[in-house]
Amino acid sequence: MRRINTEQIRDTVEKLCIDANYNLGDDLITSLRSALEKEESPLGKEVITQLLDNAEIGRKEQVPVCQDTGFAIIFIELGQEVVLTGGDLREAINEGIKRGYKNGLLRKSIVKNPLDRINTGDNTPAVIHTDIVPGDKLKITFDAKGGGCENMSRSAMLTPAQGREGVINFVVETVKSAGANPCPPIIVGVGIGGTFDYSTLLAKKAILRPVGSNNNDKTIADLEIELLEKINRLGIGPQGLGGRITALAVQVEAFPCHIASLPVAVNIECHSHRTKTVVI
């Protein structure tokens, strides 16, 4: 059995969330340098390389990449062989976002009641998702996810029949309906299966993957790649403004359903991709 104080949790989800908010992954970066090159709209390429310039200076002066500095989502893969001590594991990454978002200077976008809608002044609580896996480690991916985006997010339950032919549609017209609100070129989070609630968590962790990383099934990467065309023919382009990119990414992550039911679910994720995670 491997010990780990969740002080170190706390500091590491501070780290995490001030990372995350200034510099933007290689992966990223990437695919954006990709899209620039692909891009035939010249006010699309325009847009793409402010959006590269934004990233680079976030990064040079350490200043957050978008005013929207997310609802903090963690996603904590607990080895079973760690024994936690020191204190609550929620209660540790919750202090850990309140001294991230104070200390990086991030903007606070959480309120207490959804109806009252009183700001909580310290971004928290977050929304903490954990697995227990093998192992002796503890692996934490923050997600900083704005509000802008996550707004077009959507979920169906599908009839079987409908098949892939209808998730197709779902998911291209759920994209088609967002047009330049997400803030595009987008990633696009899809997943197939399970229930209504976990195709929705599929969905979600299908943007954590690395940008425009295929799925390891030969089916599921097939329509990846068709979904990625069908929605870059849209022309909706990069801010809305038209052009030929409108999605960097479609990334997809299926699981087993019930036989009356087939549950999609599309979480859409803006240029400004903020995640970052550390195994301790």
Second form
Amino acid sequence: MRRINTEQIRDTVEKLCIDANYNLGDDLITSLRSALEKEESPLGKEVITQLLDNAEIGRKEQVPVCQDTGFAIIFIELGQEVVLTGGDLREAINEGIKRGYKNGLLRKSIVKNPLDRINTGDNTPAVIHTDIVPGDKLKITFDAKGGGCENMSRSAMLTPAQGREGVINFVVETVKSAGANPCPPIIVGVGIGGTFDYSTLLAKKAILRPVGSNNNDKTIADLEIELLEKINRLGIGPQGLGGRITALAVQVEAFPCHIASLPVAVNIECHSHRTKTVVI
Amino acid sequence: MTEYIDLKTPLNDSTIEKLKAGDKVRISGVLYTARDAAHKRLIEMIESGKDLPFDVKGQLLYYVGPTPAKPGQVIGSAGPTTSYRMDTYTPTLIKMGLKGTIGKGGRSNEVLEAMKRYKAVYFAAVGGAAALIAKTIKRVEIIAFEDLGTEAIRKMEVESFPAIVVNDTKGGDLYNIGREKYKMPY
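For comparison with the form predicted alone, please write out the form predicted in complex with the partner chain.
And the full complex, kicking off with our chain again.
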């Protein structure tokens, strides 16, 4: 048994929100630099250069890299040997978000009711996913999910007959119809299998892998490579102004599914990919 | 492609008609901001015959919801939001004399038609370059709907605000031109 006080979780979440929104990850920066080398369009190169300059300003001046500081998405992996003390876990996480968005001068982008649309004023509540795992550690991942790219995400229930080709067509069509809207160059998270809801969670988890990493399953890794190649033939390019680099990466997660089903979900992430993880 | 056209707001038809899809511009002067919630209110005001908080004639509208400013700064990060969500409202404003909008992503046919008919252009700013863009914003004043927070209408004074013409008054569309130029068969 190991005790973790939820106050520590609250303070960690506060720091994660700010860190993720100011300091883009090294994996993303490496990916953008490689995109700058590969891009053939002069305008596309100019856009990627501006994104790298912008990332530098965020880091040096400690300001948000994008004005849409996102919906706070929290993934918790809670070791089953951990005992939480000091209060409610969800309250602690939301208090951390509240403090992070206030103290980090981040934008409050959440409305209380989808129809009334009154801003909650503190960017809470977070969307919280909790997994119980073996061990005595607590892993917290924060992702600031922008609205523009989330809006371009899609899911479908394909038939088993549509198979691999059906998945490829759906993913490529989703990116094609999104065009310039989700702030390309994008990261494409794909979930295949599971159920209607679970495929979308897989797609979001896929985004959180290191940018450009391939799945350990070779058949899935091959699908990732083929999808990236096809997407980058669309010509959409950085910011949709034309070019070779429409996507920085395609990352796929798969799960077993029903004999009747082939769920597929595409979660699009903009180039401003803001995620950080801490293990307590 | 490396030359910039300097624009100073307010803009008139003859300046607007000279702009072509793909032109890079640097805008100085006043920009008004509005996004989803502010547009809804503006259109409701027009429908009920009320005066708008600012005269749209000759002006540019920037689709942005900035982060809060650090102490001593005029604004936080302030990049463009996706424009299509404003499409249902935009033709009405263009008809009233708005000369352009600044955002990111494609527009509807109704907006494109209104731009041709009433002489207006659509500019893209680089989405996600919000800290960089903020450096061109020199003064900011909230002029309406303060209760909307980040979505309030702001009057911004900008110097050399970077943008590119996506849709011009002749039907030119940089998103189509760019995509056609670089797309490959698969």
